[in-house]
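Below sits a lone chain in structure tokens, taken as the form predicted alone.
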Amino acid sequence: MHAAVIADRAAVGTLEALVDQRLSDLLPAADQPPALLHQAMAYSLLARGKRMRPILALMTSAHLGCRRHLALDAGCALEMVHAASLIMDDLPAMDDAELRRGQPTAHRRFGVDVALLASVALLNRAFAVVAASPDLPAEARIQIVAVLADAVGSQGLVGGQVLDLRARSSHMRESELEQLNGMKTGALFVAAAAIGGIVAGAPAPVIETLKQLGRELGLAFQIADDILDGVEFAHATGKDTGKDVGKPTLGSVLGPAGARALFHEHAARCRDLLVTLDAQDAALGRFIEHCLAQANL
């Protein structure tokens, strides 16, 4: 194996277990009444994950000349509306999943009311850590805060999941598809990608190329996670498989060697904005390249 892929995989990994640290030390202690509730918050946030949403955070502040690991709390206070995302999904109302990240899910392991409140306070601390933030100046803050509340409301992760459970049918078209994908996945990497470039204080035109990288990434990452989906087992991916079977995806819509070659062009498309970003040969650049990897398509 190339000396330089070993060295970026071992660099993700750092920055993978310096994430899972902060994400320990930013919730309150497990045993702090009510202890229930914080339990099932660090089960959800705390089980093994790629971190790929704040380690985006990091890599970008970091290639726009950012001190080392400014974006931190910021992209924690990411991964905690991710988990918050996660509990919901699975809940039985939503997709009624009972593995995610290769435990059962958090309803399934403390009741459906108390993982319903433990996404809702995980989404409140999130806020509140990046209110808190003692290195990001004010601005910054009110700029990161807007950008999470985008992520999650009505055009976000919300609007997606009410798209996805009430308006997703058998005549939908690859646009439509591609739109449900980037409200439900794609805006939490644009938001990831956004926070990179407000810590780092980048004009606004660089932040909106960022928004596009972003963008692109969590389409192509989507698509991967279609493909999966109708793995047999469910070790592929740590999380139920099979869950959309009877709901059209872009995989089902396209067939396997459609969907791959549009994960391919938004891939291309990630390449073309890193060299606007002239970010294509630097650690960003790689970054995004195991990103890409990891779906082994």
Ligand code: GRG
The other form holds:
Amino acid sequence: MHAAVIADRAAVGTLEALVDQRLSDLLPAADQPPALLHQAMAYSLLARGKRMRPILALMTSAHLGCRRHLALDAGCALEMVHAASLIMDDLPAMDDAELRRGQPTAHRRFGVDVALLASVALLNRAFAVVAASPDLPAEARIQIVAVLADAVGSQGLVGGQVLDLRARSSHMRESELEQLNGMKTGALFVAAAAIGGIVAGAPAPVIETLKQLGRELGLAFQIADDILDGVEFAHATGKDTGKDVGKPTLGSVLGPAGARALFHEHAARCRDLLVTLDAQDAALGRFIEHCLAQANL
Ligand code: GRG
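Okay, that is the form predicted alone; can I get the form predicted together with the ligand now?
Okay, now the whole complex, with that chain kicking things off.
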């Protein structure tokens, strides 16, 4: 394997460990009452995830000149929102999933009632973490709270999830599915890249370019996720597969070759945006390539 690839994997591994440790520090102690709730929060948040959203925020801020890990707490907030959304997505009223991150889903382990409350508590904790983020100026914290709130809201994860739930038995066009994916999945990648820019004090046009990069990456990522859902082996993803059966996805609407071609269109747009950001040969560019390569398409 090429030495640069090994070095990049090591860099991602180091950031994963940094994020994991900070996530653990930012949670209430598992034995602090109500212990059951705190255990459920830790169970879902600290389970083995790829930490792509916090690492994207960290890589972006570093590319823009932040010398310390100033985006770490805001990145952890992104991961808390993400974990909250996964718990909710897995509930019987939604995907009714059994497996997530290689372990039983939160509601299978703790019951629907506690899982739902753990999701709300993680979501809430995310905003508290940003508001209290000690190293960031107040103006940056306010902007990050607004970015996170937009990412979660009716034009973001929650809105995308409603469209996703209602899509199940309907016919959808490519443009509608792209819009849904942009909301359900793209929104947190957009937020991650924007947060990196905000933390670094980047000017508005740069933050706009970063948001486009997050959107293109998120759209590519969701296509890969849809294609993996059709793969038999659950251990490849650590979660249930076949959850999209009977539901329109870009894979089912465009066919495998069409979905793969669209994935590569988004990947190409990511690369163009990296050039705009002068990041194509930098750690940020290599991290985006690492994310795209994981799709193995
Ligand atoms: C409570 C915040 C909140 C939202 C409610 C349920 C819901 C609305 C939204 C669900 C959105 C959702 C689950 C989108 C799928 C995103 C996706 C591709 C998840 C998989 O991400 P990975 O592969 O997972 O990064 P890991 O486990 O590695 O973190």
